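This document opens with one chain alone, in structure tokens, the form predicted alone.
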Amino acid sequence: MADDLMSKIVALCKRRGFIYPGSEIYGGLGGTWDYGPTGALLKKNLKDLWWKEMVQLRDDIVGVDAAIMMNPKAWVASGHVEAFSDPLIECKVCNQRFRADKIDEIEEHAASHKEKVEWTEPQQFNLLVKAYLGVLEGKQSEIYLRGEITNGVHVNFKNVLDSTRVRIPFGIAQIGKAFRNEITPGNFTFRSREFEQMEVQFYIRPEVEEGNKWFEYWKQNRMDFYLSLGMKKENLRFRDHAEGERAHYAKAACDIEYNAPFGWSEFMGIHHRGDWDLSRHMEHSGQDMKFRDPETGEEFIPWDIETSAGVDRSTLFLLIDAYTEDPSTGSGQGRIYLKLSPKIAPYKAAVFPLLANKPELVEKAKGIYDDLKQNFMVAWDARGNIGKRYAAQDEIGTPFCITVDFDSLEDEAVTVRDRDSAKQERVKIVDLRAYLNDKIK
């Protein structure tokens, strides 16, 4: 059943323009995905809502947009060159490689061969993706595409202090691409080689009480964010890391996991990083990374509480959570729709003329569409019968469909259909903006 659900999700994403395989016409490139028209909108809405909540509505967080390429010394300082690796084993029968800690995948692969499978000894495999800068072959500098976006914040800690009025406690937010040389990408977009992250590094005083307080605060704050997007509470949970599984820098770590068809899976992490990052960059760069309290003159290296979310994983789980099959539509065929929160749906409404071959209806509907798109992302559809148009909009999660009929020419009202209930109501054209504003809150 889980495989069947994922197959349906993947098919819907391709059919309705959410997600395509990367470089598909050339046979693809494993672990890469392209977002189509609806997927790009869904992803943008997620990032915009995150940025609004984290930066726009808060006085204690500012934003940056750091470069993807960094001086390689930054990755030595952060520990990625030495410690950012996974154990790798190789099947001696077919030479496929797997992470040694993914026991289920290893057993499944072994069962796929008739003969007994032999494995190589585990080897550490660095996840950083190498790149080369320079115009002359053989004289290029080796660099890394960033394996996570965190480093770009820490190296700019002093720049932010010097160019703004932030004071401890404060955060620096960033959204951006990261790259990992994943051994076995899989589960659709869940494990990819190119992905996007939304992170806040929140700097606090180096005190145990402060660390515990802010760590718990950010855990609940981030859980509340995903609940506010309409995700089902029963599909979300916290999972604290045991001492032996924490990252090398973490004093404490907790994942927010989603109950995916392929099992409970992490898509958001809260990490107490202590002063690891700033201390390391201070040591390797020779630059002073201390914060000086302007009132007391006290100097210290702040601790960092990180909140790190995968944009692609969040998007995938939003799609899975919203996927709904309703067999009780009366048509005998059932109905598939994405029960996305109107806040995050790619299109907030779709506008239809009842009949595409009636110029007066098309003209009236076009006027409404042109007016609404000044304030909302709205879709236009005049193809086929009205039932097929409803079905197409249901599958991309459009919460409201607005139909202009012959009565609209007389009473200046339209029929608005609700995606989830399929109920219809008449709304005055002049009230449509206020109607949508109220529903999309």
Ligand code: GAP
Given for the second form:
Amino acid sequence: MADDLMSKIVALCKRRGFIYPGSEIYGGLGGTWDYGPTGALLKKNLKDLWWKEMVQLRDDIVGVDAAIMMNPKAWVASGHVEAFSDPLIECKVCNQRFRADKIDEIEEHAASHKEKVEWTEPQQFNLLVKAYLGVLEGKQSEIYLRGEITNGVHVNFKNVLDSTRVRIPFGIAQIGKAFRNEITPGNFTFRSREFEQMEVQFYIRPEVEEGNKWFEYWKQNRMDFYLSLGMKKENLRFRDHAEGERAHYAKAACDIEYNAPFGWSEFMGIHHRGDWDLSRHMEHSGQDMKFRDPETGEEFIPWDIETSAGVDRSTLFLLIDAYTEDPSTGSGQGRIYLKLSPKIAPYKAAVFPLLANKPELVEKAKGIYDDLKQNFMVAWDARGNIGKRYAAQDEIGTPFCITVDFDSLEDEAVTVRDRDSAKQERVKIVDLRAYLNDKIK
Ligand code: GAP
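Next, report the structure of the form predicted in complex with the ligand; the form predicted alone has already been given.
Below is the entire complex, every chain and molecule, led by the chain shown above.
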């Protein structure tokens, strides 16, 4: 059942332009994915909503956009060169490599061989992706693509303090690409080698009570964000990290997990990073990373409560959560639709002329389309019959389909069909903009 659902989602993503395998015409590149026209819109809507909530609507968070390529010393300081690794084992039968901590994947592989499988001893495999910068290849030009987007924020802590009016507690937000040399990419986009993150590093006074307060605050705040996007409550849960499971920088960590077809899976984390990053950058760069309280003159290295969400995993779980098969509607054969919140849906509405070969209908519909697209992402479709157009829009999650028919020429109204109920209502053309605004809130 679970495999079946995943293959349906993967097929829909390809068929409807959400996600394609990376470099597909060359046989692909493991762990990379390309977002098509609908996928790019969905992902952008997610990132825009996140940025609006985190940066635009808050007075205590500012945004940055740091470089992907950094001086490699930053990755030594942050501990990634030494400790950002997964345990790797190799199957002695076929030399395929696996993560030693992914027991299900190991067992599945062992079962695929007739003979008894023996494994090499686990060894730590560093996940940082190396690149060469400049005209010389060799150790001196070796850099790392960022393994998490976090470092670019911490190294700019002082710059942000000196160039803005923020004061502790405050956060720095960032959205951007990260790269990891994952041993076994898999589960569609879930474990990729190139992916995007949305993070806030929230700097607080270095006090246990403050740490606990903000940690709990951000856990609930992030859960509420995903609920506000329409994700089903029963498919979301918190999971605290056990001792020994946490990343090298974390004093405490809690994941938000989704009930995916392949099991409960992390798609964002809240991490209490303490003063790990700022202290290490202070030590390694020799630069002062302390905050000086302007009122008391007190100096301290702030602690950091981080919220780190995967854009791709969030997008994948939004798609899975929205995937709906409805046997009761759709000309007798049932239908598939994506029950995406109108806030996040790639297109807010689609506009159709009832018949493509009637210029008066096409002209009227085009006028509505041109007008609405000034404010909303709107799709146009004049191909095939209305049933096929509805089916195509359902599969990309368009919440409203607007049809211009012969009556529209007389009564200046259109038929608006609701994606989820398939019910239709008549709406005056002059009211369409307000109608959509009201539904998309
Ligand atoms: N700065 C903290 C940090 O990077 P993480 O738990 O390693 O923490 C945060 O990653 C989020 O980034 C994860 O919850 C996940 O959504 C996303 N992520 C991490 N590795 C990923 C991968 N290989 N493919 C897709 N998303 C990934």
